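A lone chain, given as C-alpha coordinates: the form predicted alone.
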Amino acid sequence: MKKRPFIIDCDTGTDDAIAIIAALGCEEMEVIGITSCSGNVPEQTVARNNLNLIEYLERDIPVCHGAWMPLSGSGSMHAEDHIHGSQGLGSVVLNDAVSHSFDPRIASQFIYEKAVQYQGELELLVTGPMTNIAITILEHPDFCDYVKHLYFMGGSAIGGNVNTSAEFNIWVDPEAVHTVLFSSVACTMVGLDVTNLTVMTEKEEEILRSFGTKEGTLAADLMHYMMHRENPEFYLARMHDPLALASAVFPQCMKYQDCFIDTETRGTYTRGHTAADLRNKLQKEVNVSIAMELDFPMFRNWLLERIQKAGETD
(Lines of atoms letter the chains of each structure in order from A and count residues from 1; the text may use other names and numbers.)
(Lines give C-alpha, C1' and ligand atoms only; values in the text may rest on other atoms or scores of the structure.)
(Ligands and ions follow the chains in the order given, each with its own letter.)
Protein backbone atom coordinates (compact mmCIF):
# COMPACT_ATOMS: atom_id res chain seq x y z
CA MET A 1 0.00 0.00 0.00
CA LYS A 2 1.32 3.41 -0.98
CA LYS A 3 1.18 5.61 2.10
CA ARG A 4 -0.19 9.14 2.05
CA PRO A 5 2.31 11.76 3.29
CA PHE A 6 0.97 13.92 6.15
CA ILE A 7 2.26 16.75 8.26
CA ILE A 8 0.50 17.13 11.60
CA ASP A 9 0.33 20.76 12.68
CA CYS A 10 -0.74 20.91 16.30
CA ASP A 11 -0.82 22.60 19.70
CA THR A 12 -0.27 19.49 21.87
CA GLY A 13 -2.52 19.22 24.06
CA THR A 14 -3.98 16.03 25.55
CA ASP A 15 -6.21 15.02 22.67
CA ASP A 16 -3.60 16.20 20.14
CA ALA A 17 -1.21 13.67 21.66
CA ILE A 18 -3.82 10.92 21.36
CA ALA A 19 -4.36 11.91 17.72
CA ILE A 20 -0.62 11.63 17.06
CA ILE A 21 -0.51 8.18 18.66
CA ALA A 22 -3.49 7.04 16.57
CA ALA A 23 -1.94 8.48 13.40
CA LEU A 24 1.10 6.27 13.95
CA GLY A 25 -1.26 3.30 13.82
CA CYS A 26 -2.85 4.33 10.52
CA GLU A 27 -1.43 2.13 7.79
CA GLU A 28 -2.64 4.61 5.15
CA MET A 29 -0.53 7.45 6.55
CA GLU A 30 3.12 8.35 6.68
CA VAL A 31 3.65 11.12 9.22
CA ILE A 32 6.57 13.01 7.67
CA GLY A 33 6.67 15.85 10.18
CA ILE A 34 5.06 17.51 13.19
CA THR A 35 4.92 21.29 13.43
CA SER A 36 4.09 23.27 16.56
CA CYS A 37 1.84 26.25 17.16
CA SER A 38 0.82 28.13 20.27
CA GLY A 39 -2.69 27.18 21.36
CA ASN A 40 -3.49 24.77 24.16
CA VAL A 41 -0.18 25.83 25.71
CA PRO A 42 2.55 28.24 24.54
CA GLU A 43 4.50 27.18 21.45
CA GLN A 44 7.72 26.38 23.30
CA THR A 45 5.82 23.93 25.49
CA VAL A 46 3.95 22.47 22.50
CA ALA A 47 7.20 21.86 20.63
CA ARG A 48 8.82 20.25 23.65
CA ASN A 49 5.78 18.00 24.10
CA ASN A 50 5.97 16.92 20.47
CA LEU A 51 9.69 16.17 20.61
CA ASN A 52 9.41 14.29 23.92
CA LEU A 53 6.45 12.34 22.59
CA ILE A 54 8.29 11.23 19.46
CA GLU A 55 11.28 10.11 21.52
CA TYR A 56 9.06 8.29 24.02
CA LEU A 57 7.33 6.45 21.18
CA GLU A 58 10.70 5.70 19.58
CA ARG A 59 9.83 7.23 16.21
CA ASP A 60 12.06 9.17 13.85
CA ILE A 61 9.85 12.06 12.74
CA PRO A 62 11.04 15.66 12.27
CA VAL A 63 9.60 18.11 14.82
CA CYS A 64 9.66 21.85 14.08
CA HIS A 65 9.06 25.00 16.05
CA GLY A 66 6.32 27.25 14.68
CA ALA A 67 4.20 30.32 15.37
CA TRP A 68 4.08 31.57 18.95
CA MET A 69 1.52 34.33 18.34
CA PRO A 70 -1.44 34.81 15.97
CA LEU A 71 -1.23 36.72 12.69
CA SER A 72 -2.76 39.79 14.34
CA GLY A 73 0.29 40.04 16.60
CA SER A 74 -1.97 40.33 19.65
CA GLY A 75 0.28 38.12 21.76
CA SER A 76 0.36 34.44 22.56
CA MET A 77 -3.07 33.13 23.60
CA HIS A 78 -3.51 29.70 25.12
CA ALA A 79 -6.03 27.64 27.05
CA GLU A 80 -6.47 27.83 30.80
CA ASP A 81 -4.33 25.42 32.81
CA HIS A 82 -7.26 23.38 34.11
CA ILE A 83 -8.12 22.15 30.60
CA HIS A 84 -4.86 20.54 29.44
CA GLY A 85 -2.70 21.14 32.49
CA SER A 86 0.02 23.75 32.71
CA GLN A 87 2.33 21.72 30.46
CA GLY A 88 -0.32 20.51 28.01
CA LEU A 89 -0.29 16.78 28.75
CA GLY A 90 -2.38 16.87 31.89
CA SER A 91 -0.73 14.87 34.66
CA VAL A 92 1.52 13.01 32.22
CA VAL A 93 5.21 13.90 32.42
CA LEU A 94 7.46 12.67 29.62
CA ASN A 95 11.24 12.64 29.96
CA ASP A 96 13.07 15.35 28.06
CA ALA A 97 14.31 14.11 24.70
CA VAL A 98 18.03 13.32 24.61
CA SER A 99 18.46 11.46 21.31
CA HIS A 100 16.10 13.65 19.27
CA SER A 101 16.51 17.33 18.46
CA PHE A 102 14.40 19.90 16.66
CA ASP A 103 14.55 20.21 12.90
CA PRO A 104 16.34 23.51 12.21
CA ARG A 105 13.59 24.71 9.86
CA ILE A 106 10.71 26.83 11.11
CA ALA A 107 7.27 25.36 10.49
CA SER A 108 6.37 27.42 7.40
CA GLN A 109 9.69 26.58 5.71
CA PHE A 110 9.39 22.88 6.53
CA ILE A 111 5.76 22.67 5.36
CA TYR A 112 6.52 24.44 2.09
CA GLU A 113 9.61 22.37 1.31
CA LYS A 114 7.76 19.12 1.95
CA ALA A 115 4.82 20.28 -0.18
CA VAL A 116 7.16 20.91 -3.09
CA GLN A 117 9.01 17.65 -2.49
CA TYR A 118 5.81 15.60 -2.64
CA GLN A 119 4.53 17.46 -5.70
CA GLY A 120 0.87 17.82 -4.85
CA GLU A 121 0.51 14.69 -2.70
CA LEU A 122 1.10 16.29 0.71
CA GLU A 123 -1.87 16.37 3.09
CA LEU A 124 -2.17 18.37 6.29
CA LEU A 125 -3.85 17.52 9.58
CA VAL A 126 -4.29 20.67 11.67
CA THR A 127 -5.47 20.21 15.25
CA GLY A 128 -4.68 23.66 16.61
CA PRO A 129 -4.84 27.27 15.40
CA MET A 130 -4.17 27.72 11.68
CA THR A 131 -1.30 30.20 12.07
CA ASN A 132 1.51 28.10 10.58
CA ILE A 133 -0.55 27.24 7.50
CA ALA A 134 -1.55 30.86 6.91
CA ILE A 135 2.07 32.01 7.22
CA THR A 136 3.12 29.38 4.69
CA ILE A 137 0.45 30.58 2.25
CA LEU A 138 1.48 34.22 2.69
CA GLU A 139 5.19 33.50 2.33
CA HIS A 140 4.89 31.16 -0.65
CA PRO A 141 2.25 32.12 -3.25
CA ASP A 142 2.61 28.78 -5.03
CA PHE A 143 2.21 26.68 -1.87
CA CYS A 144 -1.47 25.90 -2.46
CA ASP A 145 -0.61 24.27 -5.78
CA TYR A 146 1.32 21.60 -3.90
CA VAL A 147 -1.21 20.68 -1.19
CA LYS A 148 -3.68 17.87 -1.82
CA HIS A 149 -6.00 18.44 1.16
CA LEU A 150 -6.20 19.99 4.62
CA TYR A 151 -8.22 18.43 7.44
CA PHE A 152 -8.75 20.53 10.53
CA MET A 153 -10.37 20.39 13.94
CA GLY A 154 -11.94 23.73 14.55
CA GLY A 155 -14.99 25.87 14.27
CA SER A 156 -18.56 24.75 14.66
CA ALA A 157 -21.64 24.87 12.49
CA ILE A 158 -23.58 25.64 15.67
CA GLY A 159 -22.28 27.12 18.93
CA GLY A 160 -18.82 27.54 20.43
CA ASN A 161 -16.76 27.08 23.59
CA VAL A 162 -14.95 30.41 24.00
CA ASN A 163 -17.77 32.86 23.40
CA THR A 164 -21.35 32.37 22.25
CA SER A 165 -20.35 31.15 18.80
CA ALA A 166 -16.58 30.62 18.51
CA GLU A 167 -14.52 27.45 18.96
CA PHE A 168 -11.10 27.83 20.56
CA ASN A 169 -8.81 26.93 17.63
CA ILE A 170 -10.54 29.46 15.38
CA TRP A 171 -10.88 32.11 18.08
CA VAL A 172 -7.13 32.12 18.74
CA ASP A 173 -6.35 33.22 15.16
CA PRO A 174 -9.40 33.90 12.96
CA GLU A 175 -7.29 35.96 10.54
CA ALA A 176 -5.22 32.86 9.82
CA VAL A 177 -8.36 30.79 9.24
CA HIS A 178 -9.72 33.42 6.86
CA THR A 179 -6.46 33.30 4.93
CA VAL A 180 -6.67 29.52 4.57
CA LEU A 181 -10.36 29.41 3.69
CA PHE A 182 -9.88 31.96 0.93
CA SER A 183 -6.90 30.15 -0.55
CA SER A 184 -7.31 27.34 -3.08
CA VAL A 185 -6.51 24.58 -0.57
CA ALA A 186 -9.26 21.95 -0.34
CA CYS A 187 -10.44 21.72 3.28
CA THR A 188 -12.46 19.43 5.51
CA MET A 189 -13.66 20.91 8.79
CA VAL A 190 -14.45 18.80 11.83
CA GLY A 191 -16.14 21.17 14.23
CA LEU A 192 -16.93 21.29 17.91
CA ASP A 193 -20.60 20.44 17.43
CA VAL A 194 -19.56 16.99 16.12
CA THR A 195 -16.42 16.40 18.20
CA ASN A 196 -18.42 17.00 21.39
CA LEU A 197 -20.10 13.65 20.68
CA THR A 198 -16.84 11.69 21.04
CA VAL A 199 -16.99 11.05 24.80
CA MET A 200 -14.73 8.29 26.09
CA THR A 201 -15.21 6.60 29.48
CA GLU A 202 -13.41 4.41 31.99
CA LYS A 203 -14.29 1.45 29.75
CA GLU A 204 -12.17 2.81 26.89
CA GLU A 205 -9.38 3.65 29.34
CA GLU A 206 -9.41 0.05 30.56
CA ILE A 207 -9.27 -1.31 27.00
CA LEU A 208 -6.29 0.90 26.18
CA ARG A 209 -4.41 -0.31 29.27
CA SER A 210 -5.11 -3.91 28.31
CA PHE A 211 -2.98 -3.49 25.17
CA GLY A 212 0.13 -3.52 27.35
CA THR A 213 1.95 -1.03 25.13
CA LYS A 214 3.42 2.39 25.82
CA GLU A 215 1.05 3.83 23.19
CA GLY A 216 -2.03 2.35 24.83
CA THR A 217 -0.92 3.23 28.34
CA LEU A 218 -0.07 6.82 27.43
CA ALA A 219 -3.43 7.30 25.68
CA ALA A 220 -5.15 5.81 28.74
CA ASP A 221 -3.25 8.14 31.09
CA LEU A 222 -4.26 11.15 29.00
CA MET A 223 -7.90 10.06 28.96
CA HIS A 224 -7.79 9.45 32.70
CA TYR A 225 -6.61 13.01 33.29
CA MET A 226 -9.35 14.36 31.03
CA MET A 227 -11.98 12.48 33.04
CA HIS A 228 -10.66 13.74 36.40
CA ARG A 229 -9.76 17.39 35.82
CA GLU A 230 -9.99 19.95 38.62
CA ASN A 231 -12.85 21.79 36.92
CA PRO A 232 -15.88 19.45 36.69
CA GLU A 233 -17.06 21.35 33.61
CA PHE A 234 -14.26 19.60 31.70
CA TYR A 235 -14.53 16.08 33.16
CA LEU A 236 -15.47 14.47 29.86
CA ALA A 237 -12.74 12.92 27.72
CA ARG A 238 -13.76 14.14 24.28
CA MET A 239 -11.63 13.08 21.32
CA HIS A 240 -11.77 16.32 19.35
CA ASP A 241 -8.49 15.96 17.47
CA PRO A 242 -8.61 12.20 16.84
CA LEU A 243 -11.93 12.79 15.07
CA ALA A 244 -10.21 15.21 12.70
CA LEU A 245 -7.70 12.44 12.02
CA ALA A 246 -10.59 10.09 11.28
CA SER A 247 -11.94 12.52 8.68
CA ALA A 248 -8.70 12.04 6.76
CA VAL A 249 -8.36 8.26 6.86
CA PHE A 250 -11.73 6.91 8.08
CA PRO A 251 -14.24 9.40 6.64
CA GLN A 252 -17.08 6.86 6.57
CA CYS A 253 -17.72 7.38 10.29
CA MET A 254 -19.16 10.81 9.50
CA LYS A 255 -21.55 12.51 7.11
CA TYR A 256 -20.53 15.77 5.47
CA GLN A 257 -21.98 18.83 3.80
CA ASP A 258 -20.14 21.02 1.32
CA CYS A 259 -20.71 24.73 1.75
CA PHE A 260 -19.17 28.19 1.92
CA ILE A 261 -17.58 29.18 5.23
CA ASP A 262 -15.92 32.33 6.48
CA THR A 263 -14.81 33.32 9.96
CA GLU A 264 -15.64 36.46 11.88
CA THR A 265 -12.54 38.54 12.61
CA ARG A 266 -14.08 41.73 14.00
CA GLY A 267 -17.21 40.94 16.00
CA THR A 268 -17.27 42.28 19.53
CA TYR A 269 -19.08 39.18 20.75
CA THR A 270 -18.51 36.77 17.87
CA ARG A 271 -14.81 37.00 16.97
CA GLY A 272 -13.75 33.57 15.77
CA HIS A 273 -17.27 32.51 14.75
CA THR A 274 -17.31 30.18 11.75
CA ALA A 275 -20.20 31.31 9.55
CA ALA A 276 -21.28 28.20 7.66
CA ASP A 277 -23.73 28.96 4.85
CA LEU A 278 -25.50 25.62 5.14
CA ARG A 279 -28.55 26.82 3.18
CA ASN A 280 -26.51 28.47 0.42
CA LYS A 281 -28.16 31.82 1.07
CA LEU A 282 -25.03 33.72 0.05
CA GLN A 283 -24.69 31.88 -3.26
CA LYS A 284 -20.91 31.79 -2.87
CA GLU A 285 -18.46 29.17 -4.06
CA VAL A 286 -18.09 26.15 -1.79
CA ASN A 287 -14.76 26.16 0.05
CA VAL A 288 -15.13 23.55 2.82
CA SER A 289 -16.60 20.13 3.45
CA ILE A 290 -18.04 20.08 7.00
CA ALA A 291 -18.57 17.06 9.20
CA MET A 292 -22.21 17.17 10.27
CA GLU A 293 -23.08 13.75 11.73
CA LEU A 294 -21.08 11.07 13.53
CA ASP A 295 -21.45 7.31 13.91
CA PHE A 296 -19.83 7.25 17.34
CA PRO A 297 -19.55 3.45 17.84
CA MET A 298 -17.82 3.18 14.46
CA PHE A 299 -15.38 5.95 15.37
CA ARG A 300 -14.76 4.57 18.87
CA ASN A 301 -13.83 1.13 17.57
CA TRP A 302 -11.62 2.61 14.86
CA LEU A 303 -9.73 4.82 17.34
CA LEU A 304 -9.05 1.97 19.76
CA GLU A 305 -7.86 -0.21 16.88
CA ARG A 306 -5.49 2.49 15.58
CA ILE A 307 -3.93 2.98 19.02
CA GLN A 308 -3.55 -0.77 19.37
CA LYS A 309 -1.95 -0.95 15.91
CA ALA A 310 0.46 1.86 16.81
CA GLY A 311 1.80 -0.32 19.63
CA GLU A 312 2.25 -3.27 17.29
CA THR A 313 4.73 -1.34 15.16
CA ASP A 314 7.27 -0.91 17.98
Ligand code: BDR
Second form
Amino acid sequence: MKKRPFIIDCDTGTDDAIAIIAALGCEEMEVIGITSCSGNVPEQTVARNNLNLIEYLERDIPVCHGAWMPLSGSGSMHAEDHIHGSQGLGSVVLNDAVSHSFDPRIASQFIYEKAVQYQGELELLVTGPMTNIAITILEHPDFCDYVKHLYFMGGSAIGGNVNTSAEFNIWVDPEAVHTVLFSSVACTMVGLDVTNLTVMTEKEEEILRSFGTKEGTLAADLMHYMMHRENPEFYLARMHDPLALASAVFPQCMKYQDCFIDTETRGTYTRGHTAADLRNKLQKEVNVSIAMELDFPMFRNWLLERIQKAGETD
Ligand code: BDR
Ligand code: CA
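Since we've got the form predicted alone here, give me the form predicted in complex with the named molecule too.
In what comes next, the whole complex appears, and the chain from above leads the way.
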Protein backbone atom coordinates (compact mmCIF):
# COMPACT_ATOMS: atom_id res chain seq x y z
CA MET A 1 0.00 0.00 0.00
CA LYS A 2 1.28 3.45 -0.93
CA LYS A 3 1.56 5.40 2.30
CA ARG A 4 0.27 8.96 2.65
CA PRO A 5 2.94 11.34 3.99
CA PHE A 6 1.86 13.26 7.11
CA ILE A 7 3.41 15.79 9.45
CA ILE A 8 1.89 15.87 12.93
CA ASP A 9 1.99 19.38 14.39
CA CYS A 10 1.12 19.21 18.06
CA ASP A 11 1.32 20.50 21.64
CA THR A 12 1.93 17.17 23.41
CA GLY A 13 -0.18 16.89 25.64
CA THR A 14 -1.78 13.64 26.88
CA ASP A 15 -4.24 13.17 24.02
CA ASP A 16 -1.69 14.43 21.46
CA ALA A 17 0.61 11.63 22.63
CA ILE A 18 -2.17 9.06 22.19
CA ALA A 19 -2.81 10.43 18.68
CA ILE A 20 0.88 10.02 17.84
CA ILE A 21 0.91 6.44 19.13
CA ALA A 22 -2.22 5.59 17.13
CA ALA A 23 -0.78 7.25 14.01
CA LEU A 24 2.18 4.88 14.22
CA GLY A 25 -0.30 2.04 13.89
CA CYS A 26 -1.99 3.42 10.76
CA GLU A 27 -0.57 1.49 7.83
CA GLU A 28 -2.02 3.98 5.33
CA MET A 29 0.06 6.85 6.69
CA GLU A 30 3.74 7.58 7.06
CA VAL A 31 4.59 10.09 9.78
CA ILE A 32 7.46 12.00 8.17
CA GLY A 33 7.90 14.52 10.96
CA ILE A 34 6.57 15.85 14.24
CA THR A 35 6.61 19.60 14.84
CA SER A 36 6.06 21.25 18.20
CA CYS A 37 3.96 24.25 19.18
CA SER A 38 3.37 25.97 22.48
CA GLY A 39 -0.07 25.10 23.82
CA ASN A 40 -0.86 22.62 26.54
CA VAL A 41 2.62 23.28 27.93
CA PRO A 42 5.42 25.63 26.77
CA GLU A 43 7.07 24.75 23.46
CA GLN A 44 10.32 23.55 25.04
CA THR A 45 8.37 21.00 27.06
CA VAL A 46 6.22 19.98 24.08
CA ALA A 47 9.33 19.43 21.93
CA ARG A 48 11.07 17.43 24.64
CA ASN A 49 7.96 15.27 25.09
CA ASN A 50 7.85 14.59 21.35
CA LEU A 51 11.53 13.65 21.18
CA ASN A 52 11.37 11.46 24.30
CA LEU A 53 8.27 9.75 22.94
CA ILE A 54 9.93 8.92 19.63
CA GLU A 55 12.98 7.53 21.39
CA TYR A 56 10.88 5.54 23.85
CA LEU A 57 8.87 4.02 21.00
CA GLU A 58 12.10 3.35 19.07
CA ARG A 59 11.08 5.20 15.91
CA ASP A 60 13.18 7.26 13.61
CA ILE A 61 11.03 10.31 12.91
CA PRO A 62 12.39 13.87 12.74
CA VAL A 63 11.18 16.07 15.60
CA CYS A 64 11.36 19.87 15.30
CA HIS A 65 11.06 22.79 17.62
CA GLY A 66 8.40 25.34 16.66
CA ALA A 67 6.51 28.42 17.77
CA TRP A 68 6.80 29.34 21.43
CA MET A 69 4.22 32.13 21.36
CA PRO A 70 1.08 32.92 19.34
CA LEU A 71 1.13 35.10 16.20
CA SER A 72 -0.08 38.14 18.13
CA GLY A 73 3.13 37.92 20.18
CA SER A 74 1.14 38.61 23.30
CA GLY A 75 2.75 35.90 25.42
CA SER A 76 1.98 32.20 25.63
CA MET A 77 -1.11 30.78 27.22
CA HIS A 78 -1.02 27.22 28.52
CA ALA A 79 -3.52 24.76 29.86
CA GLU A 80 -3.78 24.67 33.62
CA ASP A 81 -1.46 22.13 35.21
CA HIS A 82 -4.24 19.84 36.37
CA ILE A 83 -5.36 19.19 32.78
CA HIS A 84 -2.25 17.61 31.22
CA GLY A 85 0.06 17.78 34.24
CA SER A 86 2.83 20.37 34.59
CA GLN A 87 4.99 18.49 32.05
CA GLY A 88 2.20 17.68 29.58
CA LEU A 89 2.12 13.90 29.89
CA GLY A 90 0.11 13.64 33.08
CA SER A 91 1.90 11.39 35.54
CA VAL A 92 3.95 9.68 32.80
CA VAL A 93 7.66 10.43 32.97
CA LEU A 94 9.72 9.40 29.94
CA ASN A 95 13.51 9.24 30.03
CA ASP A 96 15.29 12.11 28.33
CA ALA A 97 16.27 11.09 24.81
CA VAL A 98 19.95 10.22 24.44
CA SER A 99 20.19 8.69 20.97
CA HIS A 100 17.76 11.04 19.19
CA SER A 101 18.29 14.76 18.73
CA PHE A 102 16.17 17.54 17.29
CA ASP A 103 16.05 18.19 13.56
CA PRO A 104 17.93 21.49 13.13
CA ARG A 105 15.05 23.08 11.21
CA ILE A 106 12.37 25.14 12.90
CA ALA A 107 8.83 23.84 12.26
CA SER A 108 7.89 26.32 9.51
CA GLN A 109 11.05 25.57 7.51
CA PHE A 110 10.68 21.81 7.94
CA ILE A 111 6.99 21.85 6.97
CA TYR A 112 7.66 23.99 3.90
CA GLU A 113 10.61 21.90 2.69
CA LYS A 114 8.62 18.67 3.08
CA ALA A 115 5.63 20.18 1.27
CA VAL A 116 7.84 21.04 -1.70
CA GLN A 117 9.62 17.68 -1.56
CA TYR A 118 6.33 15.75 -1.65
CA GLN A 119 4.95 17.88 -4.51
CA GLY A 120 1.32 18.25 -3.43
CA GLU A 121 1.04 14.96 -1.54
CA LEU A 122 1.81 16.21 1.97
CA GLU A 123 -1.02 16.14 4.52
CA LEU A 124 -1.01 17.82 7.91
CA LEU A 125 -2.55 16.73 11.17
CA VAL A 126 -2.69 19.62 13.63
CA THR A 127 -3.63 18.78 17.21
CA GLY A 128 -2.56 22.01 18.91
CA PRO A 129 -2.72 25.74 18.19
CA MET A 130 -2.25 26.59 14.51
CA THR A 131 0.77 28.91 14.96
CA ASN A 132 3.36 26.84 13.05
CA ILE A 133 1.09 26.41 10.04
CA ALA A 134 0.20 30.12 9.94
CA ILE A 135 3.90 31.05 10.09
CA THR A 136 4.64 28.64 7.24
CA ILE A 137 1.88 30.26 5.14
CA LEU A 138 3.09 33.78 5.91
CA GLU A 139 6.75 32.98 5.24
CA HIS A 140 6.22 30.96 2.06
CA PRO A 141 3.48 32.32 -0.22
CA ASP A 142 3.58 29.21 -2.46
CA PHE A 143 3.26 26.76 0.47
CA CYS A 144 -0.50 26.26 0.10
CA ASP A 145 -0.04 25.03 -3.49
CA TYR A 146 1.87 22.05 -2.14
CA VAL A 147 -0.43 20.93 0.67
CA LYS A 148 -2.99 18.26 -0.05
CA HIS A 149 -5.13 18.60 3.09
CA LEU A 150 -5.04 19.79 6.69
CA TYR A 151 -6.99 18.00 9.44
CA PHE A 152 -7.24 19.81 12.73
CA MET A 153 -8.59 19.37 16.22
CA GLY A 154 -10.06 22.64 17.29
CA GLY A 155 -13.07 24.84 17.52
CA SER A 156 -16.67 24.06 18.01
CA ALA A 157 -19.97 24.95 16.41
CA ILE A 158 -21.76 24.67 19.75
CA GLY A 159 -19.71 26.31 22.53
CA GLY A 160 -16.25 26.24 24.07
CA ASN A 161 -14.26 24.50 26.76
CA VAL A 162 -12.05 27.43 27.84
CA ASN A 163 -14.97 29.82 28.12
CA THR A 164 -18.51 30.07 26.77
CA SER A 165 -17.45 30.12 23.14
CA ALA A 166 -13.76 29.24 22.62
CA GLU A 167 -12.14 25.85 22.33
CA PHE A 168 -8.59 25.70 23.72
CA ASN A 169 -6.53 25.25 20.51
CA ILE A 170 -8.29 28.17 18.82
CA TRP A 171 -8.34 30.32 21.95
CA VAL A 172 -4.54 30.14 22.21
CA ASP A 173 -3.99 31.59 18.73
CA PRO A 174 -7.13 32.74 16.88
CA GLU A 175 -5.09 34.92 14.48
CA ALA A 176 -3.21 31.83 13.31
CA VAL A 177 -6.43 29.93 12.65
CA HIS A 178 -7.83 32.92 10.76
CA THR A 179 -4.69 32.93 8.57
CA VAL A 180 -5.09 29.23 7.79
CA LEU A 181 -8.84 29.42 7.12
CA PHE A 182 -8.31 32.27 4.66
CA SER A 183 -5.51 30.49 2.81
CA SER A 184 -6.29 28.05 0.04
CA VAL A 185 -5.47 24.94 2.10
CA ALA A 186 -8.34 22.44 2.19
CA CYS A 187 -9.30 21.87 5.84
CA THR A 188 -11.27 19.40 7.92
CA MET A 189 -12.21 20.61 11.39
CA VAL A 190 -12.81 18.17 14.22
CA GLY A 191 -14.12 20.19 17.13
CA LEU A 192 -15.82 19.73 20.47
CA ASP A 193 -19.10 18.93 18.69
CA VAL A 194 -17.75 15.44 18.19
CA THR A 195 -14.62 15.18 20.36
CA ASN A 196 -16.64 15.71 23.57
CA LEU A 197 -18.30 12.38 22.80
CA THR A 198 -15.06 10.38 22.83
CA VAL A 199 -14.94 9.49 26.52
CA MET A 200 -12.81 6.46 27.37
CA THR A 201 -13.23 4.41 30.54
CA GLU A 202 -11.40 1.82 32.66
CA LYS A 203 -12.60 -0.79 30.15
CA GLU A 204 -10.54 0.73 27.32
CA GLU A 205 -7.61 1.21 29.70
CA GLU A 206 -7.75 -2.50 30.55
CA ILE A 207 -7.86 -3.53 26.89
CA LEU A 208 -4.84 -1.34 26.11
CA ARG A 209 -2.88 -2.91 28.98
CA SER A 210 -3.79 -6.40 27.76
CA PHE A 211 -1.81 -5.76 24.55
CA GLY A 212 1.36 -6.07 26.62
CA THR A 213 3.22 -3.56 24.44
CA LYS A 214 4.99 -0.28 25.20
CA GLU A 215 2.46 1.51 23.01
CA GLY A 216 -0.60 -0.02 24.68
CA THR A 217 0.72 0.52 28.20
CA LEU A 218 1.75 4.11 27.56
CA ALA A 219 -1.66 4.94 26.06
CA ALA A 220 -3.31 3.23 29.06
CA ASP A 221 -1.18 5.23 31.52
CA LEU A 222 -2.09 8.49 29.78
CA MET A 223 -5.79 7.59 29.82
CA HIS A 224 -5.55 6.59 33.46
CA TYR A 225 -4.19 10.01 34.34
CA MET A 226 -6.97 11.70 32.34
CA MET A 227 -9.62 9.68 34.17
CA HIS A 228 -8.26 10.67 37.55
CA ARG A 229 -7.77 14.38 37.13
CA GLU A 230 -8.86 16.67 39.92
CA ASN A 231 -12.30 17.37 38.58
CA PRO A 232 -13.73 14.26 36.90
CA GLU A 233 -16.86 16.12 35.93
CA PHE A 234 -14.89 18.16 33.42
CA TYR A 235 -11.66 16.30 32.87
CA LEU A 236 -12.64 12.96 31.47
CA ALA A 237 -10.44 10.85 29.20
CA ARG A 238 -11.62 12.48 26.01
CA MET A 239 -9.80 11.55 22.81
CA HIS A 240 -9.94 14.99 21.16
CA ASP A 241 -6.71 14.62 19.17
CA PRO A 242 -7.02 10.94 18.20
CA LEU A 243 -10.41 11.82 16.67
CA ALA A 244 -8.72 14.38 14.41
CA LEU A 245 -6.39 11.58 13.31
CA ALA A 246 -9.45 9.43 12.57
CA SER A 247 -10.87 12.15 10.31
CA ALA A 248 -7.77 11.74 8.15
CA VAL A 249 -7.57 7.97 7.87
CA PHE A 250 -10.93 6.65 9.11
CA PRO A 251 -13.34 9.41 8.05
CA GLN A 252 -16.32 7.03 7.88
CA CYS A 253 -16.77 7.18 11.66
CA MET A 254 -18.06 10.76 11.33
CA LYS A 255 -20.51 12.83 9.27
CA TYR A 256 -19.35 16.19 7.98
CA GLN A 257 -20.86 19.45 6.85
CA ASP A 258 -19.11 21.88 4.51
CA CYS A 259 -19.42 25.50 5.54
CA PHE A 260 -17.75 28.86 6.02
CA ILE A 261 -15.95 29.41 9.30
CA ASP A 262 -13.99 32.28 10.77
CA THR A 263 -12.52 32.86 14.20
CA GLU A 264 -13.18 35.85 16.43
CA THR A 265 -9.89 37.63 17.09
CA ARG A 266 -11.51 40.30 19.29
CA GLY A 267 -14.38 40.43 21.74
CA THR A 268 -14.88 40.70 25.47
CA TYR A 269 -16.33 37.18 25.69
CA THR A 270 -15.74 35.71 22.27
CA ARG A 271 -12.02 35.86 21.36
CA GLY A 272 -11.21 32.42 19.94
CA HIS A 273 -14.84 31.64 19.05
CA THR A 274 -15.27 29.66 15.82
CA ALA A 275 -18.20 31.18 13.97
CA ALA A 276 -19.52 28.31 11.87
CA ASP A 277 -22.08 29.44 9.30
CA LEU A 278 -23.91 26.11 9.24
CA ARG A 279 -27.05 27.66 7.72
CA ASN A 280 -25.14 29.60 5.07
CA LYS A 281 -26.56 32.92 6.25
CA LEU A 282 -23.43 34.78 5.21
CA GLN A 283 -23.34 33.30 1.68
CA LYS A 284 -19.55 33.10 1.86
CA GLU A 285 -17.32 30.60 0.16
CA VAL A 286 -17.02 27.28 2.00
CA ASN A 287 -13.58 26.95 3.63
CA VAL A 288 -13.94 23.95 5.91
CA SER A 289 -15.56 20.58 6.27
CA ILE A 290 -16.69 20.20 9.91
CA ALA A 291 -17.24 16.90 11.67
CA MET A 292 -20.75 17.13 13.13
CA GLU A 293 -21.75 13.56 14.05
CA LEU A 294 -19.77 10.64 15.41
CA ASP A 295 -20.31 6.90 15.51
CA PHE A 296 -18.51 6.47 18.82
CA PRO A 297 -18.28 2.63 18.97
CA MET A 298 -16.80 2.63 15.46
CA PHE A 299 -14.16 5.18 16.47
CA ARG A 300 -13.40 3.51 19.80
CA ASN A 301 -12.77 0.12 18.16
CA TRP A 302 -10.66 1.70 15.44
CA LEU A 303 -8.53 3.57 17.99
CA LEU A 304 -7.86 0.47 20.07
CA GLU A 305 -6.93 -1.48 16.94
CA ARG A 306 -4.52 1.24 15.76
CA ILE A 307 -2.76 1.31 19.13
CA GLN A 308 -2.54 -2.48 19.08
CA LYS A 309 -1.11 -2.36 15.57
CA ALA A 310 1.44 0.27 16.63
CA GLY A 311 2.80 -2.24 19.13
CA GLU A 312 3.19 -5.02 16.61
CA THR A 313 6.54 -3.69 15.48
CA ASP A 314 7.95 -4.20 19.03
C1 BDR B 1 -7.63 20.36 22.82
O2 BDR B 1 -6.94 21.11 23.81
C3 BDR B 1 -5.92 20.34 24.38
O4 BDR B 1 -6.00 20.40 25.78
C5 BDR B 1 -6.05 18.94 23.85
O6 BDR B 1 -4.77 18.37 23.63
C7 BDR B 1 -6.83 19.10 22.57
O8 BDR B 1 -5.98 19.28 21.46
C9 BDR B 1 -9.06 20.14 23.29
O10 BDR B 1 -9.73 21.35 23.46
CA1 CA C 1 -3.56 18.97 21.66
